[in-house]
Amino acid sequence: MTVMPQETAPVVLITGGAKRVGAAIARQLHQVGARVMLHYRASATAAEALAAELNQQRPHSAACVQADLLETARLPDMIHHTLNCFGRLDGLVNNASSFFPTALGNITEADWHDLIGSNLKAPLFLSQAAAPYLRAAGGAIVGLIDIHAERPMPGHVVYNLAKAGHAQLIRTLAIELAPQVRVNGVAPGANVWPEGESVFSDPVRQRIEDSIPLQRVGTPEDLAKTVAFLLFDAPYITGQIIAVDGGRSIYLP
């Protein structure tokens, strides 16, 4: 990948940019030479540290934006600050997501609302606020699915629906957006678990782990270069969803 001139470098927003997979992700499109927008909902300590980072390596390259996305009234704004800050919008990343076990029979609307929202919900209405500007650049969304929105995980019924709700998203916008604006997935298996307390008890992780057929756990950094490629390096690709998970999905029922 070629490094981009910061005169003509592209600008790119990602969702829940300050920490983990997105912190990875922001790091990687600024090696490569972009300008970022790190939205964050509750990280700012950690979003204006990432900046600060990024900016003493390239000065004016990186910047950050709060919102919950799940009001969803305030998703233009996002875009407007990005456009106010850079002057232009190259490319979205809708990394941002909720995650967390909804058991049949538990699940109330806080859930749906929750899950939906910010898996769904917000990457919709934040890419059609996204529009205008990314085809005016010939720009790209990419956005975070999940190996599981194709074989739904145990005891996750919205997660579930709400993944599989994104990766249909990516398939119509990529319709509706061509061709000015190409619109993929990445699809992570096994990366980062969860933080604080998990439904994913030691035995479980270490299940899961033994499945993998390259033996190892991904990194946000798997993730982090796939959405480099499929931004700024897959110019005849749309529409498909890349499942960067060492192989799981292969033994999932």
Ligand SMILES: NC(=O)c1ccc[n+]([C@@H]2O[C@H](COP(=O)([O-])OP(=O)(O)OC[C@H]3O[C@@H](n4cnc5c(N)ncnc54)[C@H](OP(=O)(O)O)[C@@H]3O)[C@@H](O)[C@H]2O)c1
The other form holds:
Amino acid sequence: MTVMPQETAPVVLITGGAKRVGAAIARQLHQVGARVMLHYRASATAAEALAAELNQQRPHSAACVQADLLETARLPDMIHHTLNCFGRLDGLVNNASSFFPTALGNITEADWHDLIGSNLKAPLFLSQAAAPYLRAAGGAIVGLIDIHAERPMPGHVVYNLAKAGHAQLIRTLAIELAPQVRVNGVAPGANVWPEGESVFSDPVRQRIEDSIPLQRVGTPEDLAKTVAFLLFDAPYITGQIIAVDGGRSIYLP
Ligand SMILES: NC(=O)c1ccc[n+]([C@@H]2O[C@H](COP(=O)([O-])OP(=O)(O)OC[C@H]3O[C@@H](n4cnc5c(N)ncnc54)[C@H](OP(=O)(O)O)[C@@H]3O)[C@@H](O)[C@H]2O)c1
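For the form predicted together with the ligand instead of the form predicted on its own, what are the coordinates?
Now the complete complex, all chains and molecules, led by this one.
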């Protein structure tokens, strides 16, 4: 991948960019020369530490913005903050997501609000707010989906719906924003196990790992490299979702 000179360096806003996959995406994009706006909700310390690390490598190449993505009215402010800070916007990575089980019979409206809000509604309204600037820059949007957008994960009704909606949002925006803006998705399989208490017990993790044709769990870097490719090196790709899952979705049990 070509490293871009700093004076024309593109600017990318990454939601949920403080930790885990979002942080790997920020590092990868920064490594190839982009300037990054790291959005976070609660992970202020991690976001500020990452921005400081990246600014040490290249001054004024990273900054942070805080927002709860469920507060839709605040989403345009994130775009304006990025423009005020860096003067342009070339890319948006809709990465932030809430993830928890919702078994049929116990689903609440609060579950719906949280899962649909972070995984679908925010990507739509943030993309809408970013669209004029991305159009002007000839930019791109990448969304983090999930292989379970296509093949539902048991016990996760609302999450499955939210990711399926995000997948359709990718294809819809690819049409709405063409030809100036390309819009694509990356669908992880098992890449980074969820933090804290989780439905992924050790036996479940082992069963999943055993079902992956490439015989390993993915890494955040596997995802980050694909995001960078779709943003900067894929001028004739739009409306597509690439599974980065070691082949697992080929025969998901
Ligand atoms: N990890 C995997 O193996 C895997 C598998 C399938 C799909 N994915 C998808 O890949 C993406 C990244 O995965 P991940 O595991 O790194 O995600 P994650 O750690 O579960 O979540 C990323 C960030 O989302 C932010 N977030 C959640 N709700 C928010 C809200 N209402 N407002 C603002 N920010 C909010 C949190 O920011 P704060 O910490 O700042 O609060 C969190 O750090 C997600 O879209 C996920 O669904 C990942």
